[in-house]
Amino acid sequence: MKKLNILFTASEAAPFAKTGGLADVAGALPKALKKLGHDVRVVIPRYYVVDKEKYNLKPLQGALGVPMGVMGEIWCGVYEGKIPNSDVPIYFIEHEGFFGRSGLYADENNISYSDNDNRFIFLSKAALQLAKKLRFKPDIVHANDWHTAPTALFLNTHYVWDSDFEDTASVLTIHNLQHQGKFYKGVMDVLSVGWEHFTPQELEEYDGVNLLKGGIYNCDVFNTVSRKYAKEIQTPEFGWGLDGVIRDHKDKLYGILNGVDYSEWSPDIDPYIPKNYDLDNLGGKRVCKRELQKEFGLPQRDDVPLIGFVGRLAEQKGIGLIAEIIWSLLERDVQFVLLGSGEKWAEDLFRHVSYWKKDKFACKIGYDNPLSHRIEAGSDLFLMPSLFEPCGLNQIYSLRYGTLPIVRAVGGLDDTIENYDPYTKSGTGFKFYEASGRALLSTIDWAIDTYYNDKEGMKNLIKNAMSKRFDWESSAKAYEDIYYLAKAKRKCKKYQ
């Protein structure tokens, strides 16, 4: 098969800025797609975050013009680089109305601007017409999410007889379906793509405009981050008003799990943890519990249980399940970290409880990527208990480290957890189904107990755990696999 020259487009890339999920993708697939010898170029705007000194960026000759509809045409400036540890251009788009602010997404009070409409509708566009300029003819432009989704309108409307893009297939990836991109329908303007797309089946949804559900309905290919969540979406409790639409494409939909990348999520060799283990020599992963209680200030046992919690604190992420058991679960002999920010309440409950259980629970209000290493390596249960989860990575980290996950069986994680069975002593972790507080309650029982009565069980967990792999290398071969297809049906388009 030839190789393809790919436009990735996202919002957001690590570690130049990330507020998620996303941002690991767009920074590690394309390193992988480049692997396998594809010409990979991503695009991503220039936000303050984004350190034009450490990463060397170098400005691109001229400025970039892109038509923005009744706005007019709006220019821009392009800052090359090169993302680290590979040879992959990354673009980033200048522009200091657009993107010249603290936040990706939101202000400091976490209020979404009012322009990301926008804002990103002219990344989507700002990203084609940089193609052109780069004389760069892609064979596929992968968009991710709401935000880059128009791409794959643009390419059906604005580009469509255009000769750099003649060929050009679109592959949309879903990283959470909860944010669609909705606003009021004089986005139509913006866009430019013509009033016969405000129709239900493709951008319209109650008198409004939905740019997720435009590129869906435009792509030739989407995904999301699972094979579980790929299914989930397709019903009401997950689809989030989308699962219609969803189903009515089903034919083009695909489930792809996230990799890893081991050379910064792997005890052998993380510089971020007291002392470096593997599974051959577990010694190591009892010098970093101890050292996570003492720098937590609970009781050094080494026959103590200890839970972490990494995660955002938001309703998607259980928090309103661990709130539910708290106080019930610290009446076990458990210790208990987290590490997390997010709704004030939660910010307020675990401050409060780590006031009163402070030989238990302790935990950190904020964002530590040297400590969220050390979690995983001194903890020996993880608790993710998410009311959805598109693919999850805290759970895959978790096995590497031989921390073995308590996880609701959703998404991404029902996809890479495999329940403990005590009579085979398989499986890698601990799984819940119903979304409520007395069955996560009743799943970490379930943990514990094995912890202090089934010392083989518990020593065939980790094992287990430990020699799982979720890598990039495959991820990409599957990414690759549905460029292909998606190349295909375009063909077939182009000739009805």
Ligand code: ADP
Contents of the next structure:
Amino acid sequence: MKKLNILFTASEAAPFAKTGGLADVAGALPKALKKLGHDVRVVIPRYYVVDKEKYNLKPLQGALGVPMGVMGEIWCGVYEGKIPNSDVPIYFIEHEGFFGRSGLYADENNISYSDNDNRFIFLSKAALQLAKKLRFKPDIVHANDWHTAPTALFLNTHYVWDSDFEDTASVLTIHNLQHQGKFYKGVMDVLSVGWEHFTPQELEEYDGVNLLKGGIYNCDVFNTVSRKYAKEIQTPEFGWGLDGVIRDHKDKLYGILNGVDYSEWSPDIDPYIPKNYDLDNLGGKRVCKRELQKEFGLPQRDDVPLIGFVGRLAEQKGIGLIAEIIWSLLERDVQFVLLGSGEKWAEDLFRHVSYWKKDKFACKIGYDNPLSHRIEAGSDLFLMPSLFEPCGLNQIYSLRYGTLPIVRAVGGLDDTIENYDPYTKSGTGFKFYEASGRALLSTIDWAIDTYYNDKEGMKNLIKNAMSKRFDWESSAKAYEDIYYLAKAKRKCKKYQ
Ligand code: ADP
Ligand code: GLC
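Let's compare: the form predicted alone is above, so bring in the form predicted in complex with the named molecule.
Entire complex below, previous chain first.
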């Protein structure tokens, strides 16, 4: 098969700018695609957090003109670098007005920037303009979430007769359907694609504009980051109002599980943890546990189950369920460490709990990558009671660190974790189904009971978990398949 030119666009990419798993994917999938022989170019904004010196970013010659409808043509700069440990080029769109800010999407009080519509329409258009400037004729434009979904719309409108894009197909990955890019209908004048696109099937929603919906309508193929989530979003429970639209397009919908960058997340080589370990030498994990307890000021005990949590403190992550059961849970002989930031009520609650339950519960409110590694390594159990989870990465990291996940059986959590079976001793974690505090607490109790009373079961679970692999290579091959499919679909459409 012909190797492909892939223009990969996203609003964040690790390690340059990250708020969540999207950045992990945008930093890792292009590398895996490159290894398969494709020419991949990544485009993200140049926020203030992107460190030009550290990553040796160089300005590209000449400014880039970006037509923005009623706003006119807006000019920007472009910086070029490489994704670390690879030769994948990454380009940063530099525009002080749009991206010269400390936050990616919101200010320090977590209030979304009021011009996010213009900012990300600009990014989408700039990515396509940049391809022209670089004389890079993409076979595929791969957009991620609502921020870059307009690329699919533009390819079908402004660029449809452009010879630089004559063989270009579009792929859209949905990492999180909750966020759809919904704005006031005046945005149509910035998109400037014609009001005939302002229909309930394409861009219109309750007299406003929904950018993700426009992407779903216009792309050749779209996917979510697990198979289960691809099914779930076709139902009202998980569809965030778009389930009908998604059902209408289900013939071009796929589910591809994310991979893990094991050069970053492996206990045998992890530079952030106090002692490296692996399956045949678990002694290091005990050291990690003791050090973690020390770091959080908890009693240094080997004989108590230590539960870890790392993640955004957002409703999605099941923080409401944790809040419901936290006091009852802490009546047990258990320890709990939590790292995260987000909803203010949750930050306040967890600080409050740590004050009253110093010997059992400790938290750090904030974002701390090295600490997240130490929690993965030092905990016995890892909690992820999400209300919905498109894929989820932390539970997959946990498997590699022999830290048994306790998860709700939704989306990627259900696809990656196998429930423990005490009779056969098979499984890699503990699952519950109902989104209730009662179900969560009884499953944690089951895990605690296994920890105390079923040593052989625990041993097997750890062995099973640590032997699992979710590498990027297989996910990249699945993306390769949908790229070829998207190209074939595009060709058919052209000759229809
Ligand atoms: P989501 O993208 O929905 O936030 P994922 O599980 O896919 O969830 O990815 C979250 C990523 O962000 C993981 O790499 C996780 O380690 C990281 N992360 C989230 N919160 C924090 C935090 N407070 N400190 C360090 N890393 C965090
Ligand atoms: C989103 C989802 C998460 C997924 C990540 C990367 O942020 O919430 O489940 O792992 O994207 O695809």
